[in-house]
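This document opens with one chain alone, in C-alpha cells, the form predicted alone.
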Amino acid sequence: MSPRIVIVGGGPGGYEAALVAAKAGASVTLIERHGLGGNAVLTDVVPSKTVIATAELLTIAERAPELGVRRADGGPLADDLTVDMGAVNARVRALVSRQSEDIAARLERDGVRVVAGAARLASPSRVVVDDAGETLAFDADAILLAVGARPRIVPGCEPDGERVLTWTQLYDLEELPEHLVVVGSGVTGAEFAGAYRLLGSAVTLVASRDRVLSREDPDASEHLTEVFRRRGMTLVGGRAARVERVGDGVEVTLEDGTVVAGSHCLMAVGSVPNTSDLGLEEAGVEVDERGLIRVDRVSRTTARGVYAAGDCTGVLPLASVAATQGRIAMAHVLGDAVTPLDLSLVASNVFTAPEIASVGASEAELEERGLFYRVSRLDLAGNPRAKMLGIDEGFVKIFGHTVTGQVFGAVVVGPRASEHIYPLSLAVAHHLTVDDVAAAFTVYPSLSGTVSEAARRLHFMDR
C-alpha cells in the first residue's frame, strides 16, 4: 500500500514536497485555503519580484544617455518615462494567477490531489478540513505543516487596504503614491522603498537603526543606504508607535514624537506565523514563543509523524529554504536519502537595485568563530562589461582561508547579483578554495570575470 502523505499548505514547502512524494509513489492530498502558491507566489515573492523589475528597467533608461541612446529631441531618455501603477499591478496580478496555475497543473499532473478549504489536526495521523460548511477527513502516515505566515501588525499602526498597507495590499493600487512612507527597514521594506523612489514616489524610509538592511555585510548595508539617499530617500530613524489617516494621507508618529506625513504607509515590520488553530496543541506539535514550530534538521516536529516546513517554523523565511525543508521532509518519511538542511550552505539575496547577494558566512561569523580569513574586495567599475553596462557601482567581496584558501563566504553588490552568487555559493556547499574558482573559465567581458578576479588575488595575499 502507498503510503499516505498529508499536506497542509500549497506554499513552496508544500507543493515541492507534494510533487517530490508523488514521484516516489506516495498518495498525496494537498490542503490550501487560499490559493496554490502560498505567500511566496500570491502576495510575496512574485509580486513583489515583478514590481521592482519594472523599476529595474527605469535605472537602465537612466544609463542610457551615457550609451548614446536619447529622444529625438535630444533629451534624457528618463526623463519621457512615466509609471502607470494600475497597468504595472495588473500585470502582477496576471503573473500571479498563472503561476498559480502552473503550479495547479504540475500537481495534478504528478497525481497529487488537492483539496480546498481550513486544515487542522485532528490527532498525529488525521487532518481535518471544513470546506463550506462540510467536514472532511482524511488520515495520513505523515503529515507535512507548511502553512506560511502573515504581516505582523503593530497595535495603533493597524492596515486599512486603502492607505496604510502591508504588502499584500500593494497590488490593489491603481495610482502611484504620491509620497510613502515605508516602516521597517529590513528585506521587505528595503525592497520596496528603493522600487517606489525608482517607480517616481516621494518615498521616506523609518529605520529602527542607522542603516538599511543592518543585519547584512556592512559594506553592502552602507553602500545601499548611500545609494538611497543619493536617489532623494528619506531615512528617518525611530520606531512608529502610531499610523493615522488624516484626509487624503497618513501621519506616523514615531515614539519619540516625531511625526513623518505621507500619502500612504507601507507597514514591513515582520510577520507572524499561521499556526493558530491548527490542532497543534493537541496534537502533540510544539511552538516557542511566537508560534513558530519548532523542527528538528530534518523537519520533524516534536510529534511522530508530522513535519513543518517553511515560514511557519521560523528557520528562515525564504522560498528556497521552505522548498528544501519540504522535499527533506519527504525523503525522510519515504526512506530515501536525507540530508539535513544546513543553513551555512543557503544563499540569499536582497532585491533592490543594486542587489545584494551572499552566501556562507558573514565577517561577523568568522570573526566570532576565531577562524583565520582574508577578505579580497572588488569593485565592479573597473569590470569591462560594466564599463559597457554603464554600470559603476557594485563589488565582489570573498573570504577565504588564510592557510588552506576555502571559500568561506561572499558577497556580490550590483546589477543581477542573484544571478552572479552562484559559482561563489557552488564554492562554499562543495568547499572549493579560491584557487578553484580562478581556476575555472569565464567569458571575456562579462561581470563574473569580477568573481574570478576576486578570487584570484587572494592567491597572492600572504598566508
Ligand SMILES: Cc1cc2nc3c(=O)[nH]c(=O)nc-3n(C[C@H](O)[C@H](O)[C@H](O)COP(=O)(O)OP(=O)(O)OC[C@H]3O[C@@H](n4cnc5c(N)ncnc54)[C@H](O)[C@@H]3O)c2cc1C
Second form
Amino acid sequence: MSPRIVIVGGGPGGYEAALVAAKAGASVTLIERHGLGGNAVLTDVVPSKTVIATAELLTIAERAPELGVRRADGGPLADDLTVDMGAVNARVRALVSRQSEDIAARLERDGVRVVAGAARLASPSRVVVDDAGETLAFDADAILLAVGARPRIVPGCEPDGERVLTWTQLYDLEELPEHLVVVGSGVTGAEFAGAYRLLGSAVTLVASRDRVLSREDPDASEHLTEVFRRRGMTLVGGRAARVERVGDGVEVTLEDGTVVAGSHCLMAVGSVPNTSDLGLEEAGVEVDERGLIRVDRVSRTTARGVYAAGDCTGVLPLASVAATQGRIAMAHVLGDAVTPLDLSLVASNVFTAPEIASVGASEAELEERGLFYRVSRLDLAGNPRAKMLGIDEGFVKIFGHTVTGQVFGAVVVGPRASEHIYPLSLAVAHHLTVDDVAAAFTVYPSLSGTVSEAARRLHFMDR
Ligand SMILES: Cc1cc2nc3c(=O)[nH]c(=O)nc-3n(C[C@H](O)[C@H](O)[C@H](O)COP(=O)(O)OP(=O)(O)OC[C@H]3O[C@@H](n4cnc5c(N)ncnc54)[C@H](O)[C@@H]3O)c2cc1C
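Please could you give me the other form, the form predicted together with the ligand, since above is the form predicted alone?
What follows is the whole complex; the chain from before opens it.
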C-alpha cells in the first residue's frame, strides 16, 4: 500500500511537498482553510511583487530623459505619469487568483486530494477537520504541518482595515494613499515604503533600528537609505507605541512621544506563527516560547511521523526555504536521498529599487567565524551595459577565501539583482572558486560582466 501523507497548509511549504510526494507514488491529502498557494500567493509574495513591478516601471521612466525619451511637448516623462491604484490592485487580485487556480489545477492533475477546512492534530498519526458540525478524520503514516504565519499585531496599533493596515489589507485600496506611514524597516517595510514612494505617495518610514534593513550588508543598506532619502522619503527613528485614526488620517505616536501624521499607516512589524489550536501539545509536537515549531534539518518535529516546514518553524521566512523544507520532509518520509537543509546556501532578495540580493555568508558572519577572506567590490556604474541603460548605481561584492579563493558569499545591489545573484549562488552551492566564476564566459555587454570582473579581481588580490 502506498504511504498515506497528510499535509496541513497549502502554501509553498505544503503544496511543493504534496507534488513531490504524489510524484513519488504516495497517497497525498492536503488540507487548506483559506486558499491554495497560501499566504505566499494570496497576501505576501505574489501581490507585493506585482505592485512592485509597477513601481519598478516608474524607475525606468525616471531614466527615460537620459535615454532621449520625452513627452511629445518636450517635458520629462516621469512628470506626466500617474498611477491608477484601483487598476494596479485589480491586476494584483486577478493575478493572485490565477496563480492560486494554477496551483489547484496542478495538484489535481498530479492526484493530490485537496480538502477545504481548518485542520488540527488528533494524534501524531491522525488529522481532523471540523466540517459543518461533522468531524472528518484522516489517518496518516506521516503528517507535514506547513501552516505559515500571520502579521504580528502590536497592542495599541491594531489595524482597522481602512487607514491602519497590515500588508494583507493593502490590496483593497482604490486610491493611492496621500501619505503612507510605514512602521517597520525590515524587508517588508522597506519594500512597501520604497514601492509606494515610487508610485507617488509621500512616505514616512519609522525604523526601530539604527538603519533601514539592519540585517543586510551594511554597504547595501546604507546605499538604499541614501536612495530613499533622495527620492524624498522621510526616515524617522523609533518604535510605534500607538496608532490612532484622527479625522481622515492617522497619527502614529512613537515611544519617545514623537507624533508622525499621515493619511494611512502600514504596520510591518513581523509575523507570528499559526500554531495555536492545532493540537500540537497533545500530539507531542514541541514549540518554542514564540509558538514556532521545533524542527531539525530534515524537518522532523519532536513527534515521530510529524514534520513541519515553512514560516511556522521560524527557520528562515522565505517561500524558497519553506518549499525546500517541505521537499526534504517528503524525501525523508519516502526513503529518498535526503540532503539536510543548509541555510548557508540560501539566496534571498529585497525587492526595492535597486534590489539587494545576497547569497551565502555575510561579511559579519565571516568575521564572527574567524575565516580568512578577501572582499572584491565593483560598482555597476563602470559597466558598459549599465551605462547604455542609464544605470549609475549599485554594486557587486564577492567574499572569497584568502588562500583557496572559494566563494563564501556575495551581495549584488542593482536593478534585477535577484537575477544576477544566480551564478554566485551556484558558486556557493558547489564550492566554486573566484577563478571558476571568472573563467565562465559572460555576454558582452551585460550587467553580469561585473559579477565576473569582481571575481577576477580577487585572483589578483594578495592571497
Ligand atoms: C509582504 C511579504 C512579502 C514576501 N515576499 C517574499 C519574497 O519575495 N520571496 C520569498 O521567498 N518570500 C517572501 N515572503 C515570505 C513568504 O511569504 C513566506 O516565507 C511563505 O509564505 C511561507 O510559506 P508557508 O508554506 O510556510 O506558509 P504560507 O504561505 O503562509 O501558507 C500557510 C497556509 O496554511 C494555511 N493554514 C494555516 N493553518 C491551517 C489549518 N489549521 N488548517 C488548514 N490550513 C491552515 C493558511 O491558510 C495558509 O494558506 C514574503 C512575506 C511577506 C509578509
